[in-house]
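Below sits a lone chain in structure tokens, taken as the form predicted on its own.
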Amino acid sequence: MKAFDYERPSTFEDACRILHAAGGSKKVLAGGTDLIVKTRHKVMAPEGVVSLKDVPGLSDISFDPEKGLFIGPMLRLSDVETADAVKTQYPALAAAVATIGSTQVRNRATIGGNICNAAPSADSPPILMAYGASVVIGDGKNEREVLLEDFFTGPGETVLRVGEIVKQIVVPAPPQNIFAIYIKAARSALDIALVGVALLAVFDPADRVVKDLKVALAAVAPTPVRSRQMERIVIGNKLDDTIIEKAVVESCTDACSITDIRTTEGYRDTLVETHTRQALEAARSWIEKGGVL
């Protein structure tokens, strides 16, 4: 591993300034669980890294019943997983984060890093997309907010421009009568996802009709993707056997699974169908019990 510069600015503005001046040759260092490994194995060779550890406010988390959840990108995954607001208001997010790597990894890795690494198999983006999350991006002078589903442009690629940093993850306040779940298929407990399925359904408790549905898939395309055709089939209907089967048939429509070293396209499609059915069945069971898990 070649030598590289290490800089540790104390303000968000300075961090952005350093990155902008470097013209893309320096990388942001958050938890380092991906960056350091890739640098050591010569997958990337940055001229320098810019640590955000001393930038105030980037590890904060807060919840407002009307405005929602606000997460700093430097918050460790283990702290996201155990935060009271996440466990009570967004339990599927806590469950999804708990599937990422080992305890040691989650004690080091950050939520912002898991997002900005832009791995198609990352576990936090799909469930955050299902919850309708967005990211606030800053360059030290201006800010913009981007829906998370529009944030990714390809494997390892995002809409971030040179000198921009994710400043906050914003998750809308959850509506009433929702069911959310994340299901991960992996070769082992510590492995990355072969397929990840995140589902959030909003029900009308009076007639058990699905008023809204968001399904996001991991590891089946160059970016995390919404299964919009599946959503269209379900919304406005009850989750009976017919609707579930129709939805499962369309679950892979918005995916473009590939064969790689980890598994085949056909098996990935099978996993998507299996786990979307499991998620829909879990949602149906939840509403039939009156919204009680």
The other form holds:
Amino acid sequence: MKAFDYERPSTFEDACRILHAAGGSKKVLAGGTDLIVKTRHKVMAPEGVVSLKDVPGLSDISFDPEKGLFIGPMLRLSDVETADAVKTQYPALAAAVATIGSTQVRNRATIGGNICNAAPSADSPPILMAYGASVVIGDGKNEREVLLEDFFTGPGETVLRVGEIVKQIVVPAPPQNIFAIYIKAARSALDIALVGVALLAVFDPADRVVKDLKVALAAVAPTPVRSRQMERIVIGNKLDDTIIEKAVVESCTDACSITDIRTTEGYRDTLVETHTRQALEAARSWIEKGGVL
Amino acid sequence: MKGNIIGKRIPRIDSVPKATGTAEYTVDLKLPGMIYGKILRSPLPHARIKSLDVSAAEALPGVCAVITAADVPMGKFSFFQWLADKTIFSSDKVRYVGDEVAAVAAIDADTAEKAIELIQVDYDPLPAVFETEEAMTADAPLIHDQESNIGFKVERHFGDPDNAFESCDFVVEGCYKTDRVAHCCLEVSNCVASWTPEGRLSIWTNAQAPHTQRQEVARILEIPLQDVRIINSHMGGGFGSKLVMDMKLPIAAVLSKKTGRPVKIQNTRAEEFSTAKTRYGYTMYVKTGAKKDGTLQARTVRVIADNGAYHDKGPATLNFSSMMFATLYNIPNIHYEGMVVYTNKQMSTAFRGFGNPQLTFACEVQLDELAEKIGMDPVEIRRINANTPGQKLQCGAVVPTCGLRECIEVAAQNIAWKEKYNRKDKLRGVGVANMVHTAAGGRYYGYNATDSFIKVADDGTVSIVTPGLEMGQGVHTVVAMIVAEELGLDMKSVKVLSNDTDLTPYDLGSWGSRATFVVGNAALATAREARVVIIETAAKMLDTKPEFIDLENGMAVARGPGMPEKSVSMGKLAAYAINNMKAPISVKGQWADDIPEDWDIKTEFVKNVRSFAFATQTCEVEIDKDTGEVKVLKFVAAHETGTTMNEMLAEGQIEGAVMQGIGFTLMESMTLDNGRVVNDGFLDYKLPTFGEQPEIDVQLIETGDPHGPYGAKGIGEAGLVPTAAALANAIYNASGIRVTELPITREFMLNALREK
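Can you return the structure of this protein in the form predicted in complex with its partner chain rather than the form predicted on its own?
Next comes the full complex, and the chain you just saw is listed first.
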């Protein structure tokens, strides 16, 4: 492995300054489960890494019924998965995070890393996008908030500028009467997603009409993508067989699957359809039962 | 058998250090002054080396030595020397992506890696061939300087299959394929070599067969055998991949000689996937014929095995699968034709089962096809054709004990065969497969014997020096159990020493399900020798006759008619022997296989195997119609153990093997891109984990064995031999899709379901 500098600033500002001064040649080190592995495999060769371990407050998590969930980017995935607020208010997020890597990886990897690594197959971004999450980005002086669905620009690429660090992940308070689910297709129990389908439906319990729907897909495009064409078909309708079939037909419209060593384009598209149908069926069943299992 | 120790559920003696992480593997070893070696490997599958320039690497600060073909003996080598085809480094041409070209030693691993990148090699690419049947065509590029790419052939024949097929009521033919899968040892291949100025070469490595590897190192380096010493420690998995010497041993040795320092070479995981060898991929053309009552009359097979770029265990693999092919059922007319074919890929080698899992997959799937044609239940056709105890088979094999019928009964019952077979419900189904495997290694060396030594310390601790090579299977625990059983000790009072060819008696190593059988028999003989001496000593101390002495709970106890019970501890007894009798207790024991002298390997090839173990596995699967996922709901693995030495170890062996078999069947595959392994890590080489583990109901059938220690049979490999066929047959029962090629991926299943 190529040698690199290791720095561990104790303030957010210092971390941003070091990254800015390095002009992109240094990388943020969070859990290291991607960065170190990629460096070892010579996929990356950073001049230095900047650990955020000593920056205070980056592992905090809090929930406010009005404002929503605030997650520090350095919070370990296993802590996200088991946090009370996540389990009770955002169960589909807890479920999605639980599918990432192995227990050992989740004990090390962070939610900020899973997002900023910008892998198209990452499991947390699609469900966070469905929940309408955004990220707060700081450069030591200013802050900006970016919707997660606008955050990714390509595989491993984001809107982050040199010297910027994700400071917080903000998930809006869940509205009343929702159903959310993340379904992951893989080759084995321990795998990255071949396809991930995240769905969040807001419904009217009285007439069972879906008032809002967000579907986001993993591993079928250079970035996690919203399945907008499909969403439009469903919104304003009841989930019946006809609507579900129409929606499934359009489930791949916003995707552009590829064939790689993991599987083929065709199987990926099949999985998107299959799991979209499953997610919609689950939503229908939930809504029909008045929001209980 | 249930003794005080034998037959009990005894935790393995290395369980605490392994579970707590304190066990030291070769990979953990650091010697004073040790430097790090790295091998430059070919990036091309087939190419001529035009030029090689190491000057930039030599000039790099921190580099201690750079070696190429010019620095090493260049005699050709192979496990079977009569098939020698590989040199330490390639000098003229490279034959697979990973072939050794040069090596460096440097003060640290990063510098060694940097130095490797500075070596300039100019290659002239040659056409490469990756598929066996393509490699056999007339215009295929030749990988070695010989007339064709067929490297070795074997034929076995008895009876008259051609005529027999004519008189069969039903005949089935088909082609079956299995993939080349990796052993996936958690500890990668590695070694530390130290060649001291006085001319002694010590190599610390994870070897399954240290004594034969010692011979191989001496042979390839052209040095006297006495100059080589191989030292083992805890081992993170072998499964056959660490039987034959890896080239990193002689390379590290030469680097050590050149630098005067110990040199460590360790595979990266990517190197392990690319160069640590694989299971032989088999293409099998099988034909089976039966009468309408289901009795098997004739069977023929043509096996084309993927050798990779060089010879290794191909002949042993082909020969062994031919023996099991002829022994599973008593078929009077057999023809077996096998060959290994060179391809521009990494070498294949032994892998748990030596070709038997491959061929059993083909034969036991075909048996289901035949049963269906006849209109017979798959369990029934297996019951009809099962061997029985004492049977002499047409092929010459004798099965003195055979529990196959019991295995079939319990495996069928525990999977609820009658209720679940052909239920045609929700894509659920059950499958069955039988197998036979050696229970005692093989006699291929013409020699199958070993020794062990016991000494009793003055504190009563008993140490046994055994060649039993512990690779995770538990042979050290078994050896300790045998000693404790015979000498009336608890497990804590027995120490097992076995890590150094300077210390241990000669033995052929841990492979072929032979360790408990061979090494265990030697341990038993030694413990019984020790028992005699201990009892004689106790009789003197306690002033009685030896026949009144018993050994129990760490004591020698004298009981006799009309005498008060007297006893002495093992420690006091040993001290008495040392101090008063001037005769410290130390003994040697031996076991030797009585290989028949007039034995002809060609006609009586099945006598290669001393004892056989039979088994039946059944399983239930459910197929997801939307994703093609095959969910394994339950496995029943009914295995003949002869005598179960330790239920915990036996269950562990079989459960682990079934899981390995599930990986072989449903997941594992090497993905190549122009000969380069692209899934060279666990991210994309899918191996089953706890997440895939079904309920595995292990049933141990005790039939005894006339030759094994306490009647035990070896069970190290058997657990995965029938797994693939049982799964494929269950998939057919669930879906009507007959799968003849492994692995059966989700994508394959989904496409097959949709085509239906």
